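Shown here is one chain on its own, the form predicted on its own, set out as C-alpha cells.
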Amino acid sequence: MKVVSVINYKGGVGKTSLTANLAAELAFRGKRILVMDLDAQASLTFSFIKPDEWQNSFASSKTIKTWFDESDGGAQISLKDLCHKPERVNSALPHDSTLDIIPSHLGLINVDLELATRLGGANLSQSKKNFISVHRMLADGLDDIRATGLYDIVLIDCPPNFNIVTKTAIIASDYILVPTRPDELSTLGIDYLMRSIGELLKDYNDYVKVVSNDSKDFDEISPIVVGVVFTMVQEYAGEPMSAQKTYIKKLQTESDLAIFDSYIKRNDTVFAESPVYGVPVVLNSYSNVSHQSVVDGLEAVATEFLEKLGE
C-alpha cells in the first residue's frame, strides 16, 4: 500500500479536484484507491458525500476528526472503521472498483491545538518522545488499514498549511505530490514547502534515532516528491497561454524538482458541475471538444502519477 499527501501551501491550486479525479480514474483503471480528507474545510468530503447526508450519517462520530479526537487517551477506534464507499461515485465506477473515502470535519482545525498541547514534556528526552508519538499517529493508523490488504493507494488531501495535522501526513507518506496553478502566487511557496518538508524529516529523523517508545524502533523515513502538477491551465491553440507558460518554464528550469509533462486544463463549468453529482469530470464523457480535453488531460496526468509510482 502506498500512501501520497497532496499537498500545496497556498490555496485555489486545484488540490481537491486533482485528488478527487485521480482516485477515481486510479479506480476506473482497477487500483484499490481510499482517499482521506484531511483539510477541514472538507471540499474533497462534499465532493463525494452530499452536506445532508455527512451532516447526519458522519459529523458525530464518523470522521477523521472522531479518530483524533478518541486518540487522546480513548478507547481509540481504528481508521478502517471509518472507510465509506460513496454510493455515487462508485455507481460509476466497474463493479469491481474500489474507491473509498475517510471523511473531514469541519472543527477539524481545532484539532492542530489540541495536538499542540501534547508535544511538551519534562525534559528534553520526554519532548523527543511526544514529538515521535503525537507525528506518527496517522502512519501507525494507517499500518492498521495496510494489514487488511484492501488497498493499493491512500491519496490523502492535506489543508493549505503546515500545521500538526498535515505534517502527521507527511510522516506516514511514501510520497508527496504538488498540484500548483502557473502563477506566481502559486508556485512561489513550492520552495518553502520542500524546505519545509526537509526540515521536518530531518528532525524526526534524529529524534527516532535516540528515542523508542515501548522498546519499539522507528525507522528512519524518506517519503518522495513525486513531482510536480500545473493545473487550471488556459490553452490557446493546443498549448498553454504565454503569461502561464512562463511559469511552467521557470518552474522546470529553475526546479529540483520533477515536474509533469502533463497537466489540468481550466473549465470551471465541468469542475463546478462535478460535485453536485458526486462523480468527478474524469469519469463522464463529453460530446464538447473542449470539456473532453478535459478528460483528456486528467487521464494523462493519472497515466504519468502511476509510472512514478513505479505501478
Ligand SMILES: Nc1ncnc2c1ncn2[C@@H]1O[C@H](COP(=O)(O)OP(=O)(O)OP(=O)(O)O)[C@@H](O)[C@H]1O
Given for the second form:
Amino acid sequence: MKVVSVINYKGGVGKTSLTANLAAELAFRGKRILVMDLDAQASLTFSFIKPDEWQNSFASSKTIKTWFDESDGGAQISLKDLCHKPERVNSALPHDSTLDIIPSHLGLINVDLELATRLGGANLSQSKKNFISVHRMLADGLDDIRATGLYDIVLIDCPPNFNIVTKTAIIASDYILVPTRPDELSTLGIDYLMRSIGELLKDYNDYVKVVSNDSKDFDEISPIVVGVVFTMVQEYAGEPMSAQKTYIKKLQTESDLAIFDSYIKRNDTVFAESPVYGVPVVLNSYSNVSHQSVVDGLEAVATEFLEKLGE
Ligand SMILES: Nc1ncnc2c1ncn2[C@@H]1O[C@H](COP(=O)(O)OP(=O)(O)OP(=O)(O)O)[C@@H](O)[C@H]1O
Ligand SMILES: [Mg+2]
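Would you generate the structure of this protein in the form predicted in complex with this ligand, following the form predicted on its own above?
The next block holds the full complex; its first chain is the one shown before.
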C-alpha cells in the first residue's frame, strides 16, 4: 500500500481536484483507492458526498475529526471503520472497482490546536517523545488500513497550510505530489514548501533516534517527491499560453524536482459542475472537443503518476 500526500500550502491551486480525478481514474484502471480528506474545508468530502448526507450520516462520528479526537487516549476507533464507499462516483465506475473515502469535518481546524497542546514536555527528551508520538499519529493509524490489504494507493488531500495535521500526513507518506498553477506566486511557494518539508523531516529523523533508543524502534523516513503537476493550464494553439509557458519552463530548468510532462487544462465549466454530480471530470466523456481534451490531459497525468510510482 502506497501513501501519497497531495500538498501545496498555496490555496486554490487544484489539490482537491487533482486528488479526486486521480483517485477516480486510478480506480477506473483497477487500482484499489482510498482517499482521505485532511482539510477542514472538506472540499474533497463534498465532491463525493452530498452535504445533507454528510450532515446526517457522518458529521457526528464518522469523520477524520472523530478519529483525531478519540486518539487522545480513551476508546480509540480505527481508521478502517471510517472508510466509506461513496455511491455516485462508484456507480460511474466498473462494478468491481474500489474507491473509498475517509471524510473530513469542518471542525477539524480545532484538532490542530488540541494537538499543539500535546507537543510540550517537562524536558527536552519528553518534548522529543511527544513530537514523535503526535507526528506519527496518522502513520500509526494507517497500519490498521494497511493490515486489511484492501487498498493499493491512499491519496491524502492536504489543506493549504503546514499545520500539525498536515505534518502528520507528510510523516505518514511514501510519496508527495505537488500541484501548482503556472504563475509567479504559486511556483515561488514550491521552494518554501520543500524547505519546510525538509525541516520537518530533519527534526523527525533526529528525534526518532532518541525515542528509538528508549522503548520503541522507528525508522528514519524520506518520502519521495513524485513531482510537480501543473494545473489550470490555459492553452493557445495546443500549447500552454506563453505567460504560463514561462513559469513551466522556469521550474523545469531551475528546480531539481521532477516535473510532470502532462498537465491539467483549465476549464471552468467542467470543473465547476463535477462536485454537484459527485463524479470527477475524468470519468465523464464529452462531445465537446475542448471538454474532452481536459479529460485526455487528466488521463495522461494519471498514466505518468503510475509510472513514477512504479505501478
Ligand atoms: N483545471 C481547472 N480548471 C478550472 N477550474 C478548476 C480547475 N481545477 C480546479 N478548478 C477550480 O478551482 C477551484 C480550486 O480548486 P481546488 O479546490 O481543487 O483547489 P485546492 O488547491 O484544493 O484549494 P484549497 O487550497 O482551498 O484546498 C475550485 O473551484 C475548482 O473547481
Ligand atoms: Mg483543497
